[in-house]
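Only one chain comes next, encoded as structure tokens, the form predicted on its own.
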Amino acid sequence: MKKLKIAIFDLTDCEGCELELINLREKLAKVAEQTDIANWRFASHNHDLGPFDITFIEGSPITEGDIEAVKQARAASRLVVALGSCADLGGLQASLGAKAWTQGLKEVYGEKYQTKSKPPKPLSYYIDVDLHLPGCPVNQNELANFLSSLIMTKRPEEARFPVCLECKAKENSCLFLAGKPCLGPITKGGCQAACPSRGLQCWGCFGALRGGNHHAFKSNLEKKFGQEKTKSLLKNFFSNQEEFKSLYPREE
């Protein structure tokens, strides 16, 4: 049977996604053996140039650069993979929107200071990306079963359930119940309710769930927290997601 050819891109971003996918250790080490692993800067000295039948891109693109290594990634690939949050829903970082990291480069650098990045947008801003797989970083678990299904030539199916499923699986007491503005139960499952497990509230990392009943959360999150706090927290992931866009059609 063939090999898989794979490459593994990364962008802007912290490497973390990536480093998941080296502490899959042995996984990994089966991965590799069924897989052609042909260009991979983190953890191979092959630069193979493509054409390839899955490619991972980690991070979101800032520079003209980094548009034209997507662009020229997608044309030399089957399938297209955003790997982690930054990749797929354009990261924490994009939560500032353009007004404010053109402000924030200002401050930070000074008035004069003349910048050839661009705001961050997920993979998705500027091609075509086959399959998602969010977290920040992501799942390992999940991880493992998304190469999986991909070495068996079947297609990952993505998580159509909250956090609160897993939350409840594992009988975690609710956050939200006990006060705090846990994003859980708007949040696309995954990540098995990593932070919830350990007492800390979902950011929805994993980014807005499908047929959310957000509208109602938002309500819910605005009596609690306040107008102000709520659309923060649902702009750390969601802000270039359509559910975000129709709660605030008017934000940047």
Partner chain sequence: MSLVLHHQDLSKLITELSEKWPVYGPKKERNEHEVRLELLTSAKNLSLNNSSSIVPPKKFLFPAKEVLILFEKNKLKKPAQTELILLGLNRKDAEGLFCLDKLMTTPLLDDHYAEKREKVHLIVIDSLAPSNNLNCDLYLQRVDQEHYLVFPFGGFGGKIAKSKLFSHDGDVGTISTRHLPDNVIYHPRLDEIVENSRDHPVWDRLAETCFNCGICSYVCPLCYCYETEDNFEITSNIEKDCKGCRNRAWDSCMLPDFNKVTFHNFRPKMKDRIYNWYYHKFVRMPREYGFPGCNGCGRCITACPAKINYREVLKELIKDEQK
The other form holds:
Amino acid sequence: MKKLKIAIFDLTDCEGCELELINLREKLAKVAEQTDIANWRFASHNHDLGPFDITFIEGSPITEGDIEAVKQARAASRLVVALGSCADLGGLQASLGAKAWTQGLKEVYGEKYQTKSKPPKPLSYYIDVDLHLPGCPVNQNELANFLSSLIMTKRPEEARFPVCLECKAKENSCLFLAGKPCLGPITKGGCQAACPSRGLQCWGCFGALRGGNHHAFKSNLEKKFGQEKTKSLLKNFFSNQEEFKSLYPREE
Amino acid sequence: MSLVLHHQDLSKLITELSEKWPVYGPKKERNEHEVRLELLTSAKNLSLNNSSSIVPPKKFLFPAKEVLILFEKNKLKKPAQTELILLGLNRKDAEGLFCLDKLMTTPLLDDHYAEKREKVHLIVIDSLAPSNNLNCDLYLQRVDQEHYLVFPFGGFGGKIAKSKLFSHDGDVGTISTRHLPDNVIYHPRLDEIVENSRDHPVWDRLAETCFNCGICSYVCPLCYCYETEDNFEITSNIEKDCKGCRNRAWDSCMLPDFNKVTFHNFRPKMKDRIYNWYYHKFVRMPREYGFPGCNGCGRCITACPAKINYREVLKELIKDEQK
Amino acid sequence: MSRSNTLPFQMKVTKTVGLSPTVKSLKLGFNDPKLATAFSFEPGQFIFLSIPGYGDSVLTITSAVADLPQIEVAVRSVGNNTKAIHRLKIGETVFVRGPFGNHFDLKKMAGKEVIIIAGGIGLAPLRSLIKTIEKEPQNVGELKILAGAKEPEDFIFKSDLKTWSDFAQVYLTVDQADKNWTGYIGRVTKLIKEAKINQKAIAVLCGPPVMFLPLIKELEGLGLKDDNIYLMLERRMKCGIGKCQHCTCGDRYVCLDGPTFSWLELKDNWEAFL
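Moving on from the form predicted on its own, kindly provide the form predicted in complex with the partner chain as a structure.
Expanding to the full complex; the earlier chain stays at the top.
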């Protein structure tokens, strides 16, 4: 069997998802053994220019150079994977929206500052993305299953359940019922309820669950926390998703 | 003369049993209201006050995720199951397990479940007398502050009842506690009422409040729908050993993709999924198995983040039917 | 000892045939000679075919009982498991559970006109019935096969369709014809008039969900009784034994009560045609 040729690129982000890849340790070694990791700035001397079977892109493109790079990567790859929430959803940096982003730059760097960056967007804003692996950071188990699926010519399956499933599986008592604005019920699972298991509310980093009852959840949140806080909570990770747009149709 | 266990010996019994088998039971640790079924070595933190565990005892037979089949190259095998004792379930939870046993083994047998069930021994502790709807090995009826009346069932129950901790010398009175019949879930015409309620406005209302998170299924002792997924072990080599497993994991009929196939979603509307949840529990299951898919444990009510109370829903349907 | 409902048994691929651009037929033989003699099924029943690591797919057996100890299935490549099945070579091992589900009522069909109506890959689950009738065509009154496909190349069992005209009336229609097409053009519903169906006939339908209601309307219009019209339903399935709940359809389980239902049974079912 021919080895899969893999490239891993990173853009604007914290590199935490790549770190999770490294944290796979012996599992990553097995992946490297069964594939050809041909380009990975973060952890390899290989700088092959493609073509690739699978290209993982971490982070969100923000400069013209980034955009050009992802377009080139797309053209050179059979499958493109959005690795982590920055690539998949735009990440926290996308939650501001274009207006607030420009405003923020002025406030921090002054009126005269000429930025090269554009408001952050998910990868899919610029190129077609074949596979999605969200998370801030990605979950190691999901990552391992994702990689093993690719090795065996299998399309990795996305979680079809909310965070609550894995949260109840861990027998956590409900943070939402305890009065915290936990986004677990409408957030895509796969994180193994990492935050709620440590007493922290879910911030929605895996993105909105497709088909979830976001309208019901939003009005419930609004009753408890008011419109403004609700919106800012939902905006953190969902701002570029269809689900968010249907909740706030007039949003830029 | 009846077989008796003194309350102060319960802890010794647990210790004695835990030398031979892993013993699990309801334990409160982090706080008084959070009960989980965990490993016991004594009666320390054991919670016997009828408060229910966050996740029902089904987690030992039908856990959130479990291995159904192990494979290596072209060989398949079933995973080995460990023998364990489940101690301190109240009668309601034990009856729930009895129903789950029926659901998983009839009319067709889920042999994976049956093999697990065979290895799980049940010691029920409740102030109520044992009922017929039990599949337990030992029943300890708390008759007063000091004593339990002991009812062993079957070979395993007989074996553990031989412990010196049990005595025949007790002459204890029995508290008569009556179990009040539940007039909602055992309403004689509930199946018809729910069946005919498809046009009732309550379903539209629920579709506007329910988050579709599926928590009501995860914590239900009688919800058993599942999903399977095949995983290939990343540490094996696909060409050499190709090791992996087929997992079975909780699912919920409330979830948006529950009935989705590649080209079609057969139950795309939330309202229909919510109706189906009630229909299964209060129409299909009573007709198929003779009992509703609910034993009134109330876990779904306590756990629902949208604060939906199925009893209120059923009461509304019953009330409006009489109009 | 009875077979496990959860642990599959081994079978070997003995033949593969490409049926259409997306559909492949597989012939499977038993690895265990004891099982080869013990295994039986009825036309209309289904199995789960699995390649460990890829998943489990529900497939209706497409061969006749008389073809045992080999069975055939037709697989459309759509998901991980079916794609992996398409990559299988002769001699490779697959894993099977089953048979599950109900079956066609052959006794009821005795002496009657039988109408098989299939859309697309819907012909696959009906092939076992046709092949069974083929062995003893005199058992039924008359067999009429009405099949539709998007384009001529999308028909599955093309060579079968040719041989079946020896003992059955075969009517074929396509949505889009090419220059070599000599059959009908349009929906399967259009074929009903052509086939001159007897009102005492028994009809069996299988195809995409949108196909059913218009066809039933036509058949009812011809005077066919509700319990003489049969439909095969498709649902998501994980267990085949009435546990996983994915295939429930109103008050029925497709895996236990189906996959074949009479129109009489489904008429009031609020989920059959969603």
